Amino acid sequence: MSSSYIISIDGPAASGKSTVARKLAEKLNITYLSSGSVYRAITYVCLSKNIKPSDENLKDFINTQSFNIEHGKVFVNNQDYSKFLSLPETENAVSSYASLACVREFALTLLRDVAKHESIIMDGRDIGSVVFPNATNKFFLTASQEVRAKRRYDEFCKNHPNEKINLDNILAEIIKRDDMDRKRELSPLIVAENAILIDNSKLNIEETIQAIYNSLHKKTGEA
């Protein structure tokens, strides 16, 4: 690998891209950031102030909020938003906000700023196609909707053991989210040019990471 580079990992909801990207970043000793965390943070702060996607003052509102990214975590007005990002209300609303031009422009600036002076691995839905179209290496992870729904269910149960959620409802949301992401006018979910497609329906996290790692070193000719 070169001294400074960008790896993009795109894919639909619950394809494992965030976990894979985070662990791969640790393996490669580079910075990791999930673009989804930025969109979810924007979504949650809007929801917390009852700012709807249709509100005319949404753009002005998010520009008055202080967003900072430190060690892969998003802080809004000096508060770590990690615990808010996987809440059902955030998950269910994020596509509605992320489809807005003003939100995508705001997020794009934040995401590109992180990669100005260091190597980075970033996951999302349009990293290889829009955010970093010239990324050094591009990957697209996917899995069946049923597998992804079960992953999201298990993740929620782990992070919120005292709350209940229905697997069928999660599957319905996954199907809805996929449809919205692929059909949205701005930055639709696509396999970016030159991206390597990996279906990890039958792969665990470590196997997926190894597949990407092997591909990286095969490309560079390193052992």
Contents of the next structure:
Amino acid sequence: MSSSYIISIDGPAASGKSTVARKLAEKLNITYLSSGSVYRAITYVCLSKNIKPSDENLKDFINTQSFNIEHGKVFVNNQDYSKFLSLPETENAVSSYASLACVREFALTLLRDVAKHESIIMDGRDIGSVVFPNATNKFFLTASQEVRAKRRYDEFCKNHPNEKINLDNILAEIIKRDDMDRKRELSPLIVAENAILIDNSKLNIEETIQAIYNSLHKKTGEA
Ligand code: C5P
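Mind pulling up the form predicted in complex with cytidine-5'-monophosphate next to the form predicted on its own we just looked at?
Time for the whole complex; same chain goes first.
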């Protein structure tokens, strides 16, 4: 592979892209960044100041906040935002903020800056289509909605053993989120040109990583 490169991994919620991207980055010894974490950080900082998606000051507000990305972590006004990114309020609001033009524009600049000086694996919805249309390698991971709902369900049960959750509700949330991400006007979730599509409904994480790894080496070998 060339000295500096970009690997994009896009896909819908619970397609396993973040776990796969993180592990692959470890294997290749390069930085991993979840672009969703940038949208989540923007969402949380807005929520914390009660700036709603419809607020006309939203664009000015985010432009006065200091965002930094270091080693794949997002800092806002020098605070590590990791712990705020998976809060239910962030989770529930992120798709609404992420559909706004000013938010996408702001995130785009941050995401492109990260790749200026280092090789990176970035996951998201529009990395191969909009953020890095010239990425060295592009992948699109997906799985059936039922399989993805079951993954979210199992993850929740593992992390919250004393709480009850309903699989049908999770499936409904997955369907709703897919719909919002696919039908939105700006940067909808699509399979980017030249992206390799991997349906991992029947693959585990290691098998999915292996499929990507094989494809990276096949491409290098062909070059
Ligand atoms: O990947 P993650 O689940 O963290 O993304 C959270 C939300 O951020 C997505 O549902 C989507 O609405 C938005 N997002 C986006 N574009 C990206 C990454 C995430 O719109 N590249």
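The term rigid core refers to the maximal set of C-alpha atoms that superpose within 1.5 Å between the two forms. Note that this is a predicted model, so its numbers are computed, not measured. Positions refer to the first chain, counted from 1.
Once the rigid core is overlaid between the two forms, Tyr153 counts among the residues whose Cα shifts by 2 Å or more.
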